[in-house]
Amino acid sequence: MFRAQSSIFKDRNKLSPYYVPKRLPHRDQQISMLLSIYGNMLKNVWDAYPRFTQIVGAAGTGKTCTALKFGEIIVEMAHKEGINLKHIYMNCKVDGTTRYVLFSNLVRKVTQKLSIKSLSPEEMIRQLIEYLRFEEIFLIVTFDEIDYFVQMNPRERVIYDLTRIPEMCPSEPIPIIGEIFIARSLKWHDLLESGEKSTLGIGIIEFPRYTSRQIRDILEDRVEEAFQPGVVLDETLNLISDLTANPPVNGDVRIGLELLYYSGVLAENLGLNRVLPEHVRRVYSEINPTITTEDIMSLDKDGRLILLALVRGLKANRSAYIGLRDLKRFYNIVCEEYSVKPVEDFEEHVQDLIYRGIIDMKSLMEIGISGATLVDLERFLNNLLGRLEA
């Protein structure tokens, strides 16, 4: 079917938080500092340790671009060296509800030819040793939200399976050469073991967050990969950046890419051919501006449902916040709603929920949804709501 070509945008795919460009503005010092610690065991790759590096830094901070930028760079290094190296990317929160199902999700991205059906979580990682050793394949894993996960699964004791690598077989070379970690902040030390702590090490690479003149950088870049050319005014991304670097956004550029999609979806709507601030300001008051598309669709379907109840119970009440029970009498609802049996584990659900950050819990009185306040309420909720019913 024929469709006319859009006077706003060229390739509104570039605007995703999943696309990696080909130029990282302002995280040219963490690439090189990954390159340094990874590119030179590529000279003796096979008597070379695994290596472990925390990536830190808040949401929004380029961790994950910067990571699967630097996989593409270290992979294709070593391929001119003749060394076949793979970069697995996990993300926790998509990849791993248990540690039984982090690494099954592994060794699958690895290869099929594997099976583990019947394999426990540590013989799953010594039959992916066995297996790279055999096809002389090394590996670079980076584990993304690793801190929600170990705060989901604070007895899982992950990190003491995957920085024991070398332990599992001491007399032979270690196919996997290197493990990112990706995390918000360095809270989640709290809930590791003294040994975990040892032996993940003091690797870190901080991200700070963006200032206004950065992501100004980053979504000029964005505009000329997405936009038909001089769609999207100075004026507007000037806007856009200064209100993604102030709080409560606090340099989030995942934020800054959702504001520029959407004001130019409204100016598309409106049949303009510009990108105007008005357009900016209108999606702005329509949007939490801490809560992402992103966030929303990574979660699976007892968690939409949840938060779904959650905004119809704030509707109903006019009120910022709702108490448990509540919640769970809308839940209820929604679930019959859609014929959907209810969760026994509600209260873990909720917590999952808090822990991605996108709902606030003061008291058993006191849920909300984060940054709500912020807002006009009953616009954003409305606005949750149809991205959560679509």
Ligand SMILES: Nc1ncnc2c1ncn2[C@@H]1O[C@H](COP(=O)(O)OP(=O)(O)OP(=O)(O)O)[C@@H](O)[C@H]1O
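Superpose the two forms; the largest set of C-alphas matching within 1.5 Å is the rigid core. These figures come from a predicted structure and were not determined experimentally. Residue numbers count along the first chain shown, from 1. First, how it differs from the form predicted together with this ligand.
- In a rigid-core overlay of the protein, A67 has its C-alpha displaced by under 2 Å between these two forms.
- A movement of the C-alpha atom of F52 falling short of 2 angstroms is seen between these two forms when the two forms are aligned on their rigid core.
- Shown in the overlay between these two forms, fitted on the rigid core, is a CA shift at S319 of 2 Å or greater.
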Second form
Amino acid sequence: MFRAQSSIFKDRNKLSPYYVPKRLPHRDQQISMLLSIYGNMLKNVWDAYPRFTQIVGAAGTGKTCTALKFGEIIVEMAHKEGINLKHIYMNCKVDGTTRYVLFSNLVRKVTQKLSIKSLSPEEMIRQLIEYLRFEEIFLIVTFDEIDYFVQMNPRERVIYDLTRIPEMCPSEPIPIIGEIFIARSLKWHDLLESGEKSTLGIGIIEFPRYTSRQIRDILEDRVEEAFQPGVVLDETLNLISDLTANPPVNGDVRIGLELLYYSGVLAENLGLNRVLPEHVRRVYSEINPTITTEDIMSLDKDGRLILLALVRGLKANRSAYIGLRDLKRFYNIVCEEYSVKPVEDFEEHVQDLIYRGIIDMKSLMEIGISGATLVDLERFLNNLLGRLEA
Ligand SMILES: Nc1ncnc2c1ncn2[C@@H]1O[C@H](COP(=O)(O)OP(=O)(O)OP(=O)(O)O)[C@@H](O)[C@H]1O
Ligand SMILES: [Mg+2]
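Having seen the form predicted alone, the form predicted together with this ligand:
Starting with the chain above, the whole complex follows.
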């Protein structure tokens, strides 16, 4: 069936959390580290010993997509050298509730030819190694969310099994040349025995949280792939990047992609062909309302007037931020309208609103509201001030 062409989206799948883009901005260093570890092993893969690497970083710092991208690159490098290398990606949350299930899924992902029914987990690994030796296949296996698995099955000693393959299956080659373990932090090490910790080693690659600028670079690529040209304004992208970089989101790009997607859907439903900062604010306020009615009720008259001025200013500029001087200008107009004398310590009042978390200020030129839709807030404030006047 045909779907009418969207004036907002070109390809919304490019915003899906499962899509791995061609380029991963700001993860080059991590990919090069993985390549320098495993790329060198390809030179003498027939007598290589397995290398274990750990990837550690907070939610949405690109651990999974980087591992998948690295897998694609290293497999291609190996093929150029005439080595039959496979990268197997295991997500422990999906592929392994127990060691038995985890290992059977590992075998199944490598080949359908092995019958593993009624084998013990150790036996499965032995058979797998034999199969790989016979077929002359090499593997790098990524175990994602290993922290989850170890927490769920602390007694299964899965790290012990996975790191003792050379002892379990002596002789050469050792076809599993690498294992990559991904976790959000190093806390799962507390659940390991000292023997496991020492064979696992200390090869750790850290994934720092992305800054607002970095998130912008990442999202900019996606905007190009997913949206029609010119639909997402620069201010919109800046606002999403800031919201994503700061607490409570703290750099989780997944949320940034979601904000981008749902803001686009909102604009589309409104029949518009632009995604504006106010769409982002509306979507964000639905996932995380930061300004409550109570917040506004707790403000004094001057605080409310400044907030109203800010809302008007943002709306008039069609922008996510306005400067302090602009804000003051709008404030003076609002005061005139309500026949109120402007406060002398204007800056202090603005500071108070910042401390309350109602407005945010990135610089003197950039003051904005996050977490509320402008339209609703203005109506609410007008109403409030109207009653106040009466
Ligand atoms: N550098 C990047 N370039 C492009 N997209 C990225 C980048 N980093 C993360 N993403 C995207 O952000 C989303 C989250 O990334 P990913 O799933 O890799 O995070 P994670 O670190 O594995 O998080 P979690 O700990 O929650 O599993 C994915 O859709 C991914 O494609
Ligand atoms: Mg992940």
